[in-house]
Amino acid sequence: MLDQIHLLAAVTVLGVLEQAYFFLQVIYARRMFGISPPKISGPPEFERIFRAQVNSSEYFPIFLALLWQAGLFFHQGLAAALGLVYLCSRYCYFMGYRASSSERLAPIYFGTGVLWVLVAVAALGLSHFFLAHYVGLNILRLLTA
């Protein structure tokens, strides 16, 4: 069993540990800029480090499932690879928009586009599963027969 969700569960705790970067980018940028909690304003470079963390935050879990039913479903390597992917992606928009609001687009984009995907993956994972286990077709036997 734990050879069919090694990759994945690899690309979910570097998935964490990325989220606990951001956190603590927010922590510093908070004693940098003297805003302490619960304010979340101040000046633009504050505000930007937060949103990107925040953004990312938000993103997560929908990447976190999507991520495990790719894997689960369709096939771990290519989720998990796809799961890189969207981390890489991920840490370049907080990076970008660290540096000006204008330099997040191109990477949230291409973010956006890996989970959809990942949405495609999983969708086609599930569907096979459902029609092989509840309506006895085995679309991949019939494509290689």
Second form
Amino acid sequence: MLDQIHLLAAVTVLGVLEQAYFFLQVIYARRMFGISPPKISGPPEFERIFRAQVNSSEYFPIFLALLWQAGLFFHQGLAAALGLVYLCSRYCYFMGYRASSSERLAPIYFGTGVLWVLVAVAALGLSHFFLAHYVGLNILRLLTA
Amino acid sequence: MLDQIHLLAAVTVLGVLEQAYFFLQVIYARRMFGISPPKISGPPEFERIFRAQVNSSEYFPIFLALLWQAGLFFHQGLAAALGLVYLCSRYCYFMGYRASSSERLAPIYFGTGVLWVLVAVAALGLSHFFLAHYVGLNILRLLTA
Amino acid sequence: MLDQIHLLAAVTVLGVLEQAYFFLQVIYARRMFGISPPKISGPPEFERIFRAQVNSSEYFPIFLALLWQAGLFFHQGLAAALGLVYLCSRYCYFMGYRASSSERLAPIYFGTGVLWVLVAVAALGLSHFFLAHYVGLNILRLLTA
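Let's see the other form, the form predicted in complex with another copy of the chain, since the form predicted on its own is already up.
Next comes the full complex, and the chain you just saw is listed first.
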């Protein structure tokens, strides 16, 4: 069973390490700007780093949910590859947002696009499974016959 | 194996689409009220939509965790049905909160109730598994014997 | 299959109950300090409880992701035990943060340490699987031969 999820598991752990990196950046920014918890407001330079981390945290469960459904019901390798592309776009988003609000836009649009591809891949895989399971219709076999 | 999780996977993807809808509503509200990131405060009309999305994001991993444990250890169909009811209550919560703070109350109470049912279902399924696995006591078989 | 994940599932449900407890504390604090949603700012006593819940919510998906990869690819019992230790440290963190900002530090450092151990355990298990799967190298067998 593990050979059907090991790539998804590896991308998941990489994603956790990226989240850890973002959390550390907020801790450094708190020290640099002298903003102690529980305060979350400060100069725009701090608020951009803080919001970049919060946004990444909010998207993380969504990303994992899509990664695993796409990998389990469509193709593990494709889902893991898309997952790596997403993690790269998140890194660019964080670095862009830290520099300026407008520089976050290109990577967030790209990353959201990758998530929509994962949605489509998961939906395709699930549709194929539902048709085969409930209607007895195997589309892949029909197409290749 | 996939036939034991396909309903859970489908509800998971639906839940992701609902979260995507909530994110889009915040983006539209930011444009309408002219509140650019990283700012998160503004008129109550904006803050209600923003907080509705944040609250839904915080509950999303909790919902998924319960959905899957209830589905794996008790009954996939029941867990998926409860999951659909929860997603509906979340939609009503979001729409209610957007209208006024008090209109969020009824759907959030209902949705939290659904989550507690999922907790109970997961706990029942896990208790049954633990008793059978460690004590050798099969309650279902005792009840039907 | 369920006997390979039942301890992980039980710790997951316990973690959900802990999150529910944190959410309730915020609701009580809102009532006590008279801070109605969507407001999130108030006296430091309220903001500390609020931020403790937000921080715990942000870490929850990260914790679950590590718990399951460590449990699936290394050892379920060890991962579940580390998970219980983490949940205890989160409780201490919440109670400490409620009392004062500085009292959150010791438990958050400890809890983060537990997460890093889970990262290491998951990475070890995954590395072992990748080596055996792609290189045909079984380290455990080599060590015990």
